[in-house]
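Single chain ahead, written as structure tokens, the form predicted on its own.
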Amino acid sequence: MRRFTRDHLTAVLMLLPSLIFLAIFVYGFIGQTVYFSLTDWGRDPAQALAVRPERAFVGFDNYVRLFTGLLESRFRQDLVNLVFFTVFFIGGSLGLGLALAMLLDRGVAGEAFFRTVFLYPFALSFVVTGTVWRWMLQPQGGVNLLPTYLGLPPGEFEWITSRQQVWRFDWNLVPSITALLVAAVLLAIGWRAWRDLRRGRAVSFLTVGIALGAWALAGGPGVELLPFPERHGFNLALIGIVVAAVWQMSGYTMALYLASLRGIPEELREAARVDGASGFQVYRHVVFPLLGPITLSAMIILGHISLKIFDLVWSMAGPDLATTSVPALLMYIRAFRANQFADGAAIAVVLLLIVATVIVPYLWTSLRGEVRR
């Protein structure tokens, strides 16, 4: 048994003091953001802004509510903002950061001067990213107007406040939709395991898969959600807050896909050539399956970006664009423009859950592997 020594009590009162302002000002205050959605604060105007406002417990009816509600679309169509920018977000970010990556790696003239410019979006803030941007992307100016420089008329696509739609599913369809996705993580898993030849914890995730997979593809849960089909899908708006945020962020994943590259052994890569290896077939066989720890990182932290955006689409479009309002925005206006702080308190905590499922399973897995080694 280990003796409880000098040092240890030291080191337990230097950390003292950080947590106990971790315990109170994050901890603490996620409790009572939880507790203030379960009740009704707020829907009573008079008691909104009271010194000491009558809160009656509702439960889970501020997130039913939310869901299922006649008069929430907005929210649920920010969700599906959040989803659609989030995708785009990363599969943007990691892409050009990768190409950038590639071509610097091949040793160019002036490599520290094109790095430095690449770079130097990720050095602003959204806000200036976003004002920036916004200008840029005027329907009666910026870039609409590039063609004329050619001879050719002015473009008219809107940007960000084109109000159309493309992808359309029906809201009902979300219990299903989310089977089917858990379904592919419980495949991609289960093959996985297979080829690490782990075949016993691999044939119990593909078995669940498929089984949840089929069951979903059957007509899944059955719940209807709403009485009514509501459709939702892409606004096309959301194409220039993409843009903006993949041009202020290829330039990190560059960094993180160049130092990854240059940490890369030559004598692999000579030695797949030496086996007759193509210039493709060295990046897919060697250089790629070596960049994956890295990648996952990078979607780890972009995802957490993209989940909590705020201060781009506030700069780019206000918030009062519904085509490009995402639930931080929604949070933001219930919250602190309407005082229904319960209804705001709960839209703070589906973000907050929505990271979770992001950051707690790479935390776990990181911690995992650290205490293995």
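Rigid core here is just the name for the largest C-alpha set that superposes within 1.5 Å across the two forms. Here the structure is a predicted model, which is why all the values come from computation and not from measurement. Positions refer to the first chain, counted from 1. What changes on going to the form predicted together with the partner chain:
Residue 266: CA moves less than 2 Å between the two forms after rigid-core fitting. Once both forms are overlaid on the rigid core, the distance between the two CA positions of residue 284 between the two forms is under 2 angstroms. Superposed on the core, the two forms barely differ at residue 303: its CA moves less than 2 Å between the two forms.
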Given for the second form:
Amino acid sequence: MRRFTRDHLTAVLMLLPSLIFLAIFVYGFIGQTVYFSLTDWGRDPAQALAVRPERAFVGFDNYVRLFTGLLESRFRQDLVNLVFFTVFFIGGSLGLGLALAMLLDRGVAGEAFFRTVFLYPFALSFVVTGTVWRWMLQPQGGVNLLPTYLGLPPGEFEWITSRQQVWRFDWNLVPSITALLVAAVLLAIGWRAWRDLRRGRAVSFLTVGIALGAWALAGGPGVELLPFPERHGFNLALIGIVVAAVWQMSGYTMALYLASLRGIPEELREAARVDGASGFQVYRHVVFPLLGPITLSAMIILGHISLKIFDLVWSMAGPDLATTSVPALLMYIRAFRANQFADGAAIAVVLLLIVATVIVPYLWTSLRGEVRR
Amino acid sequence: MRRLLAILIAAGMTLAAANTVEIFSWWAGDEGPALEALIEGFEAANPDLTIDNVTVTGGAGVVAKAVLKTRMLGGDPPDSFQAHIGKELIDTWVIADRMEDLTFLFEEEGWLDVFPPDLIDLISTSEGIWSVPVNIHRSNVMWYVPAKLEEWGISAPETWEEFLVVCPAIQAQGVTPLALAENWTVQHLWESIALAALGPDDYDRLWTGELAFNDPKSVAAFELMNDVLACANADAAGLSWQQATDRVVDGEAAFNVMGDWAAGYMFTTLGLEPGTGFGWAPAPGTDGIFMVLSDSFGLPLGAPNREGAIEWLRYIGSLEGTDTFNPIKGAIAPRTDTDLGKYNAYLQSAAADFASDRQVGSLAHGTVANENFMSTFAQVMEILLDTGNAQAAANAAQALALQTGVGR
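Given the form predicted on its own above, I would also like to look at the protein as it appears in the form predicted together with the partner chain.
Complete assembly follows, chain above in first position.
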């Protein structure tokens, strides 16, 4: 047992204020939001904005309604939009950022100039980006007029106002799809454990993975979300939003990658070349593996920006355009326009859980890494 | 010396606070000058009071209302705030017990005799009268440019059936028959079409819960809406209502259904002459019916400067106040004893219609349904725009009406 020293006391006292503030203003309010999401606050208009509203506890009613209610199809499409937006936004930003970084890394003349140019969009607020791109993506002007400068007919795509939807699927398949994805992850972990000769661990992961996969492939018996098929898919209107978001954030990923590329010792590349590796092989086997950690960090940073996206969509498409809507917008509308504060809180909690599934594993692995060191 | 200065400043601030009336509204931009004229008139009439004019911009108050709600929930009400008359006032603020009864003011000022009884009904419950209306707008108006119609060889249709007949002819000339903008203007169009398809009695029965949204009569309204939408521009979702009006003015579109603030926009901002620069007619099939919406100011309980706020309400309800505000705002006065000479040609015709027409309330502007229904009705419009399935949209509307307690 170590003695409690003056040092410990100082440390505790120094940490105490921030601990108290965090406890109240972060975790306290998260707890309050979770509580509100389990009540009926707002359903009775007389209580919605009362000085001391009476809120009845209704359990998971609001969540059940969001995922299975007839009128809440917008929430479900918003979730689908969010997934597609996140995938394309992260993919686009990483790809473009990496490409720009690799080009600059080759020692272009005026590199500092280009670096600044590519970084500038990052300094703008999403509202500014959104407004500018909203103008540029007007169907009858802006980007669609570019081909006319080359003597071609103007573009026909309606960008944000498009109502086309592709890759449609039935919402009732979501549990099965989710189960399949989870099963795939479990099987991958199990397979690795098997390879590393940790048989006990491998068997348990593989068994659960196979069972889950089998349940999903059987069509997810026992779970029916909706009594009728409800089509959701990728709204092409989102492409415009993705373009604007990638334009804004790819300079940032470029900076991350450039720093990381500069950190790779020249000796490593030289050694690879001496061994007879081609330019492509140097990248494939030396550079890219060393960029792994920074890619993970970039994905986490972009991921949580993307999952919480609100201002960009608001300024580009407005809050009411369902084709480009995301849950954060709906949360605002339900709470502050329709006075359904409990619904708003439930959407907020769903968003928190989604962000947590991205952040927590990352924190967990990086913290464990630090302890080991 | 420094201390003396500090005391003086502190004293000055308390003095200023006591004589400041904080007014919360969404009237900035195109609508700002009318409010400023009203404030100027008020301050001239009450030299000891100054107005703290707090505005949050955004069409139809979408952002301002959210800011107001956070302030009210946080226990920081302004002295007086703007609210649409009807359910938006009653079902949001009055039933939550947030407002002060203004019956005494109506009695003191004799307003019970000069405001039309139908209008007073919309701001009253059995417990009292809850706000002071400052203007009257009409929702069901169709706008066009007379010279352009002549050029295309068409006239303003009197029914939607007529409109659907001329629609292909207009399209053949490369012109959009109907200019439409973002989602709320679709809702705005819907209320005019529903009124035409159902007639005023059945339209009213929708809001008392006596007529279901999925009744065959109502479904017919959604079907008519569907046909009309086929004549509208495809890029509507990206436009503001002003841009849709611009399309009509520029000759890219033939007609536009919008509230009569569009007249204010064309007259004041674009400088067009009513009757020649732009023309108007009741939305097809709604002749003789006046779909009302109106802005009003109320007195929240716990207003920091209650006395000042009462003086403000007294002024905006007075003849001088309404006739200062409305000619600039492009609205007609809620009072029956107004001086029509101060108003332009459009407003004079609207005032005549208001006095003689049958009145019904607007959905998109908060008169007939609570905010939950009104806000989520956007989802019903999206279902119609997305699928073109009138029955599905009608079913969703009925489910929504049951869930939000319309007519309860």
